[in-house]
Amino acid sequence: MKKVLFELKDVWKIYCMKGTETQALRDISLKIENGEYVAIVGQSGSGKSTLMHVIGCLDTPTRGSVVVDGKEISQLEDDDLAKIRREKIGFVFQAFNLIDSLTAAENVAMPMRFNGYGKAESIKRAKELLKRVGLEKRVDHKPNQLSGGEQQRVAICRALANDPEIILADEPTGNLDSRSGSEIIALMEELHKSGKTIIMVTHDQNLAKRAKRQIKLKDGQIVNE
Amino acid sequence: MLWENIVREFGRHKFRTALTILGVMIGIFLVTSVSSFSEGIIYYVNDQIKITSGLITVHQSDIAGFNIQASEIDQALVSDVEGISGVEKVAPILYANIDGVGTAIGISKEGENILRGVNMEIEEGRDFSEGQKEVVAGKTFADNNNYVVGDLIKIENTEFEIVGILQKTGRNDIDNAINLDLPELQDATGKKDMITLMMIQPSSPEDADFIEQAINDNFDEIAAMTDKSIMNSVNDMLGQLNALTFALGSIAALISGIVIMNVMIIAVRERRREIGTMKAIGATNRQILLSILMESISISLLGAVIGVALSFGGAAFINSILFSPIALITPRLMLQSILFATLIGAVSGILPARQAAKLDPIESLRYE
């Protein structure tokens, strides 16, 4: 039997802004198992970003239970959530979000540095990871010297730095041309084949179809699977 | 700790960082330079006290402080002072500034015995003899003028022979002077029956306060100070100096603190998205807090190190406008200034660091 990585039960997320209540997530229950390739789809405002934040331990639910790899996270403090994020989850963002002042290798090394590894050790592994995505000649380049596709590959390496089980990608091809986008998707699928659990948020139907499972959101609720 | 990031951030805003460092530097430079004055006085007085320890200094009543060498007393008063009960010995001393020589100290044989209880030993040759045209030279004085035992030296129009050289004491006023028999110096300078001060050795240390009181009550033209009351008057003066230093220090701390805080708040705002990203990929609040705090301390420390280095120039300037080189930058003072700057950096970094640590990663990732 496969291990359940995420289990959400009756999850509500309600924002209060200037007196008006917004129900971003309404009674969401779902399970994601180890090794799955899941696409979370929906229109903007459907709650898919909020769902990703809750799954990614960036946010805690207003009501309900979220269990990540056997651990209930809905009551955890900031720093405990940070620990789960850096050990279990690798994030890939739409806008890459690399640190401009650091080189590619230093960006990739960062999660290891936060995890307590020394600089030399982290940089060594960072360079190995960059080599795996064909960027061995770009290790000392700053983000502004790299193309969008290259930046996103650096970001994927950064997500892999602490060897997490889960890759969480938020519109990873959203800022890329179609060719770079396909390269990134190919890379994600390769990671899936190597055993990583991939969870991708997208509004691109073509991308979503390639996933083994789709979770479609509308108005904060799951409408179909 | 991501030191590489802190260093790169400095590089990214060189001008801004340099200006902030400049601000701290000026503050620390001012505080250290001013403190070097009181530091020098403490050093000087501690040295002085070693030599006059247990003795009572008598000088012209309306002359005091660092101008004591300008004091003039009629030597006839020595026998009056010797009559006070509790007085064991009195050493009359004459200071004279001799053209082409420098400071000459005329002292009686008996006076020497009182003062030589400390560490004024003869390194080479012998002591001067009473009634002879002989001098003993301080070490620095002899070295600077290439004098050796047997050389002749001219005081006004009289020739004296250098018969001995003292060991180095570390005190400029002794090392850079010559010592000779009191009557000989009085003759040579025409200051017959005049002395600068008397050093009194009490029969027992308990008599010191009584002797001081007796002299101050019964003589108009002279005043007495035990080493204890010298300490007290110096402490009074230092108290005022310290108030000035404290005021300057507070202003420097406030200004550099505000400058650093301002720059760090701007830096945190600019890096919202980066800080949010760092938190998203696993940095704890504490790691973010520490890295911002370290950045602000680094700026402050850099400024302090340059400021302290420049304050050597500041102290030299203070000394150049004083009659004697007092200002002194000791390792203790350097350490103090640098710790002070570290504190400024830490305190002014707390607010921006807390802002950074409290940033909501979701909010800051959304922020473009």
Contents of the next structure:
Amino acid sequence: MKKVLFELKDVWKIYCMKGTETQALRDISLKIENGEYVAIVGQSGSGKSTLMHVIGCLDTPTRGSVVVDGKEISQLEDDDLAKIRREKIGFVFQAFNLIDSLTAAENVAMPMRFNGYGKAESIKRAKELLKRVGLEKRVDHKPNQLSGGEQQRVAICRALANDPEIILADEPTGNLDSRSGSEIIALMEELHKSGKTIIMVTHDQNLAKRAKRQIKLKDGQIVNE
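So the form predicted in complex with the partner chain is up there; where is the form predicted on its own?
There are no partners or other molecules in what follows, just the one chain.
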């Protein structure tokens, strides 16, 4: 029997701005098991990214239960949540979120430094990860010297730095041309085959179809799975 990594029960996320309520998530219940490859799909404003942030412990629900790896997040301190994000989950964002002043290797090494690894050890593993995605000749290049596809591969290596069980990817092909996007799709599939749990938000139907499971949102609710 596979381990349940995420379990959401009756989850709501409501934002209040200037006296107006926006229900970003409405009564969401779902389970995601270890080793799954899940695509969260839906139109802009459907609640996809909000759901990703709740699953990734980047945000907390207004009400309802979110259990991550057996722990109810509402009962955890900020340090405990940070530890889950640092050790259990690797994040990949549409905008890459690389630090311009750092080389590719230094960007990849950063999560390891936060996790207590020394500089030399971190850089060594960063270079090994970059070699794995075909960027061994780009380790000393800064983001502005890399193409969009190369930057996203660096970002994926950074997500893998602490060898997390789970990769959360928010529109990983959104800023890429079709060729670079295909390379990222292939890399995600390779990571899944290696045993990683992949959860991604995407509007790219080609990417969504490659996932083993799709969760469709509309107006903050699951409408099809």
